[in-house]
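So this first bit is one chain, no partners, the form predicted alone, shown in structure tokens.
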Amino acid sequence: MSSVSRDKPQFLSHLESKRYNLLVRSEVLRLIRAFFHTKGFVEVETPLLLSTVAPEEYIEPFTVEGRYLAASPELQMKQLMSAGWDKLFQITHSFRKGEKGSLHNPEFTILEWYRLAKELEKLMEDMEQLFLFVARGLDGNAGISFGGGQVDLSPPWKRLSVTEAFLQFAGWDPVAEFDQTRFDIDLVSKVEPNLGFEKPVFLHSYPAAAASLAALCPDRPEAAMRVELYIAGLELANGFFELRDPVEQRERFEIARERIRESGRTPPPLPEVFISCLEYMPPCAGAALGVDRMVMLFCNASSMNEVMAFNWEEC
């Protein structure tokens, strides 16, 4: 019997086509895992079905049987800080609506890590620390080659203030007087693109009403102590000093809720458990970060579908 050779169907070798990217995908889990377990955090599950998600105004969860989809793990990480928990970690998998393009996707992988601090410092050592971790432990070096430059991760980072870089690429102030429509434009189309080249920049000080969840800085109350994370003028990491006070969280959160009445949907509950134990979780720091981005930079790729086995369209 003649054997009969036959081109292998696209979709297969598209995949094939991922196969260093997703090696590197792996490789970089492994070695979150190891620098989070090294530093003392202990590695915890939350369910990606509930009851209420808290509600923001540029964030859409999807509903499932009643419940929503997880956008986040981050108010049942918080419950378990107010638990007496000290350092938490998880990686999981996160729903928005509308999430789509190179750097988006309504499924994607997120890593969430709370820790005890009294300030905003010791979260963004962590990320220096993470990222020098990962990239010496997948080929030994401190650097990456990303987008056709050199970014150098040995610490210290940049640290530059919201008014600093607005002032210096936009020509404008947001935290002095905030314009949510002009702050949005402005920080993708003028500041984004200018941050993290040859060093990581981390932003902070955010305007008060750009940062729901954060707590204010003392000195400054138009401004929350809120950092987010730029590589090569990407976004990977959002992190927060955060809030305790259950009366302001619940106001936030009803303001929250209108502004989504008035978007035309309909605002979830209240997450009347998570504000009730604001008032026992301890001065604490927590960040969000990309995992699919963060190998993306690895893998010198432009977009999530290059280091995702199966993208929103392909499932």
Contents of the next structure:
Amino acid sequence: MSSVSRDKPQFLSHLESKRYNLLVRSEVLRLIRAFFHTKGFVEVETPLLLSTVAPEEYIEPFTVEGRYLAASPELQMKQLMSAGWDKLFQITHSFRKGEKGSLHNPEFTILEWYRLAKELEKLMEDMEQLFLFVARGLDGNAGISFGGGQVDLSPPWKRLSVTEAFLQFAGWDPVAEFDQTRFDIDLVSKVEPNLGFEKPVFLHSYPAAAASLAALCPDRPEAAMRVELYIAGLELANGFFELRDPVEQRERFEIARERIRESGRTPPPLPEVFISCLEYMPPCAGAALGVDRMVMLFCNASSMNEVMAFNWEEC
Amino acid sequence: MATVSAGDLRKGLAIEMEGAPHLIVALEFVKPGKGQALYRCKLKNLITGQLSDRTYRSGDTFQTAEVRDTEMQYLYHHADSYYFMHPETYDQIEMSAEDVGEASNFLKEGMLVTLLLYEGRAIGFNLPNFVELEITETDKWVKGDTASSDTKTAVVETGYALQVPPFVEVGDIIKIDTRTGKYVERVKR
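Compare with the form predicted alone: the form predicted together with its partner chain:
Next comes the full complex, this chain leading.
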């Protein structure tokens, strides 16, 4: 047997340095599955190569052989809910062009779950219990150390409306008067850096113009029943009380397609099958959670690359 | 000068902003849920040194700033002006005493420094981390005087005064760290 005298290639020692974080990742995935199975959710798989995706102004899908790589499993999960399931979850990969940074990778791991519900509250409770379950399963502790601070995960977490958060940190109310660019810039530069440092925060009641696929509040149509979870300034999950009106959904998709055209891109075709399922979908709520970011939190990592075996540049 | 969009911005690139070259010292891709792609930048004004935070949209465009490092030789100073020369083209560049600032403490004729050039003028320069200068003034060391303090004041050929060990004498060459302004060691006596 010949002895190895050469130095190991740098990419192998780089991979070795991720060993601990990848072990935590494996445990987090196991605990997420255990949580949802215990709660009576059914795990499903939906295709990654699709004939169309939800038209969204700021999400650019990849195309392969005339098909689209899934940017999220949302439409197929909701079609399953329309077929009579009451609790579903899935852990899969999603793909979004151009999203590359310390908190983004064009291919990432997403957890989505849907449940029958009358409002958003149940979904927020799912998030509280999921994080607590994973944290306790990892080291028996309800607190995490992240970015030099301590976050207490024990429920209930703080609930803050977009109106309250923006009035406090940015000095204006985007729900009363919406301005997309000002909203996005103030959200990332003034609001998010203040959210979830002692306890996680649910940011809810988004401006109707940023509703995406969420239903509007029945008593306050200028706001949408949409929630985002923040822990230590990190956006972890997005939840909707789902829009079930096929007419309104079609209208929103058409507006998004028009905006995509204006920006010089070709919009994906309308997801007709999905739209036609909506009238059969029972009242339900669903959430999408960035698994890589969740692992970052439990590894006290400062970038997604530290918790992924191979990121965009490494494969 | 070239036009670039926010997606092309990179750490280390200099862009024009409000009539001054700004160096991108930190850059982060951010994207709020369902929102647009944004680029959060930390910029350094290369003329004033001031740092600022800016957030750009992916459609925003910029002009790159022509800023380059050029190694030049320090010639001499006269009144409030410092003169440098390119060692190959012999082009001369003048900098004001104000722009040279405290670095004048370590400038010795003939020394090579790196000038930052922008639109034909120098907006800054990097000294070598260490310079060797000759002592022109200091008190004599009395051997055996153990009661005196550990250091004494000395003046080097540029007129800069600093603390040195007692054994350093007039005519010695000492090494100074330009980042701290402190004595490092005696090079030659």
